[in-house]
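Here's a solo chain for you in structure tokens, the form predicted alone.
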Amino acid sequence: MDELTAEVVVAGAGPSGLMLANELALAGVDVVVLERLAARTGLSKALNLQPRTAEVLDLRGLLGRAEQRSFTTVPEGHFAMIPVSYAGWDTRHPYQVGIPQAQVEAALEERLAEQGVKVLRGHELTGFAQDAGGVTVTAGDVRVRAAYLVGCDGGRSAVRKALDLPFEGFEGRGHGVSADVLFASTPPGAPTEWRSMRNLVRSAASPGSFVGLIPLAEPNLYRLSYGDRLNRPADLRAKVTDDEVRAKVRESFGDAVEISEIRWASRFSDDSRLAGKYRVDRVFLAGDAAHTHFPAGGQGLNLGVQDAMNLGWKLAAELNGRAPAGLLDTYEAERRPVAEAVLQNVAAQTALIPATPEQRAMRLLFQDLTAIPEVQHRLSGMVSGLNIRYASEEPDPVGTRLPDFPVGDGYVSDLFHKGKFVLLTTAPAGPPHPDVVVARVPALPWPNLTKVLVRPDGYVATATDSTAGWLA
């Protein structure tokens, strides 16, 4: 048995786990990443970065790596496949970045390697025990002693199950399938580039069902998505056969459409679940280990990456002796309500997949309402993550995201590349704490303020220069 030591063990090398490991390594934390798979599969269930996730990556200088691997940008999101514009939000990234999940993982793992951290692949977490001094994690023939363990190991999380935490929510009635399909020629009426959320979904044959095509980077390669929210197979883990995919294509697009190749296919449920807790002593959950839902609105990967950003700087502060009492508890207090809100909007979106004449009428009415600018703004804020505000007794902008704006030869986001707190001030000021970067700016986005202290994850901590409650 190989014996290792670390400050943090991250179980799972998906986007959440890799983002968390990067955050910890940036702060000088000794981190070990365990991944049960021997190699990355190259498969990509998720296809996008939402605007807030683009901002989060930009705060760490990681967005450029992702954009180099992306194949499009889309200036709108969708709510139940009804397009909602990102115009009107104060962001430098009012668009979805079209990028396969595998490429997000590649970009994050590349940066992690540059920081001297390797992913231990083929090492599935098989058990752990925690005590007052730390956590002992076993993964096959490797045992790691660490101060903390974070489960980023997906919806069937072994970490969550070992903690015996309830996975609260409801079991859906339906299912969906995603498949990457190469057609011999462009299907009739299908877009050849992904530049909009319009005309991606077609009416399906039966009530409560849906089918859609998103063009990918390669000519005639599409992400085919279809499903039925009223019926699900007896075994959700059953392999999606080529015959099933071909039959759905014929039903939806006609017998003349020829498939050259089905590269992969995967079935998913419309279950909606949230972990009863995000923390049990020295063990935390993030990403799909903490929450799962139907992939409506393209929010899942994004929710997990933002979990990791929130937890990463707080764990690092604790381990580096900079955290005040209770800081680690704010992770669950802040991120669990965000996940609850996502699960609620996903439930509303699935309800807008019509199964009855009354629901079809409701969807048409809802489509009309989305033409109202205020409705567009509200819905796009939900799915993009741009509307997140962490609860605070202080008035706005405390708890809200800092909009990016020009500073000198760059942008204010450049000041966060090292993962520090940043004090933005319109007057000369010294650092209130060794872990605070001070930047003088001509003006702030809030004209009535002269200074704001901003957290490493880009949310306003206070409208003063006080670090009380944030840094010890």
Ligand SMILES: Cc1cc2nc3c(=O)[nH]c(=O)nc-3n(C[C@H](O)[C@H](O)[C@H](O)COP(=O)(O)OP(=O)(O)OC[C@H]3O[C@@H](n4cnc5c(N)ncnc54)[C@H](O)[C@@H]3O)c2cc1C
Contents of the next structure:
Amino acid sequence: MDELTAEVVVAGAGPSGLMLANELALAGVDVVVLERLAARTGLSKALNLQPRTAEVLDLRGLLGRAEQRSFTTVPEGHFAMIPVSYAGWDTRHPYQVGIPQAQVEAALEERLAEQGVKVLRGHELTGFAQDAGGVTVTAGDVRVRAAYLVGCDGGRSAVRKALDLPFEGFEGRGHGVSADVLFASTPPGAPTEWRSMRNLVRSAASPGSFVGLIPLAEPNLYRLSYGDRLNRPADLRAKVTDDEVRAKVRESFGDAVEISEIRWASRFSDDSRLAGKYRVDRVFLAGDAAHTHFPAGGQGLNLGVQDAMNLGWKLAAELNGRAPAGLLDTYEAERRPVAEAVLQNVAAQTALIPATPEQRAMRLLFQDLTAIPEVQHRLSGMVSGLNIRYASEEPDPVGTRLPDFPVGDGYVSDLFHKGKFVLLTTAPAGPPHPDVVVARVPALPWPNLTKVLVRPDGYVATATDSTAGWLA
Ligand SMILES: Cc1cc2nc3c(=O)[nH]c(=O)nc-3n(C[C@H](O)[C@H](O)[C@H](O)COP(=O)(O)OP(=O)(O)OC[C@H]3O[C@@H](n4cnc5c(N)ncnc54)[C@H](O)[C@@H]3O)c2cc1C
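I've shown you the form predicted alone. Could you give me the structure of the form predicted together with the named molecule?
So here's everything in the complex, that chain up top.
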């Protein structure tokens, strides 16, 4: 048995685990990442970064790296496949970055390696025990003693199960299938580039079902998605056969559409689940380990990356002896309501897949209402993550995201690359501070304020209209 020590063990090298490990490494925390699989599969469930995730990656100088690996940008999101524009938001990234999940993971793992952290692949967490001083984690022939363990090990999380936490929610009645399919030629009516959320879905044969095609990076390569919210197979884990995919393509797009290759296919459920707690003493959950839902709106990966961004700096502050009492508990207090809201909007989106004439009428009415700019803005705020405001007893803008703006030759987001707090002040800046990047700016997004202290994850921690006081 190999014995290792670390400050934090991250179980799972999906997007959530890799983002978290990057955040910890950036803060100088000694982190070990355990991954069950011997090699990355290269398969991608998710296909997008939402605007808030783009902003979050930009705060760490990671967005460019992701965009290099992307194949498109889409200037809108969708709610139940009804397009919702991101144009009304004060963001430099009012679009979805079209990027396969495997490429997000590759970009994050590349940065992690540059920070000197290697993922221990082929190391499945099989158990752990915690005591007052730390956690001992077992993964095959390795045992790691650490101060904290974070389960980023996906929807079937071994960490969550070992903690015996309730995974609350509801069991859906349906299922969906995703498959990457190469066609011999462009299916009739299918877009050749993914630039909009329009015309991606067509009515399916039976009530409550859907089928759609999203064009991917190669000519005639599409993400085929189909499903039925009223019916599910007896075994949701049963392999999706090529025959099933071919039959669905024939039924939906006609006999003439020829498939050259089915690269992969997998089935997913429309269950909706949220962990009862995100923390038990020294063990935390993040990403799909804490919440799973039907992939409507393209939100799951984005939620997990932002969980990681929220937890990373807090764990680092605790380990570096700079955290105020209770900081670690704010992770659950802030992130669980965000996941709860996503689960709600996903359930609403699922209900908008019509199964009856009445539901069809409701969908048409809903679609009509989305023409109202305020409605569109509310919906796009939900799916983009741009509407997140962490609860605070202090008035606005405390708890809201700092919109990016130009400063000097660059942008204010550049000041966050080291993962520190950032103090923006329109008054004289005062002396440098070891834990805070201090910058004088000509103006703030809130003209009545003179100083805002912004957390490493880009949310306002505190604000004042005084020219004296902290860090003056
Ligand atoms: C069909 C489909 C389409 C989707 N499309 C989108 C989309 O467009 N946009 C979006 O935002 N989201 C989408 N999602 C959701 C998204 O894929 C997930 O939310 C995302 O993968 C969650 O990342 P994660 O890192 O939390 O978990 P995972 O990606 O599941 O990663 C968990 C990692 O932990 C490893 N692991 C598991 N158990 C152990 C263990 N015991 N020890 C060590 N390692 C372990 C796994 O091998 C894996 O590498 C989609 C999901 C599906 C099913």
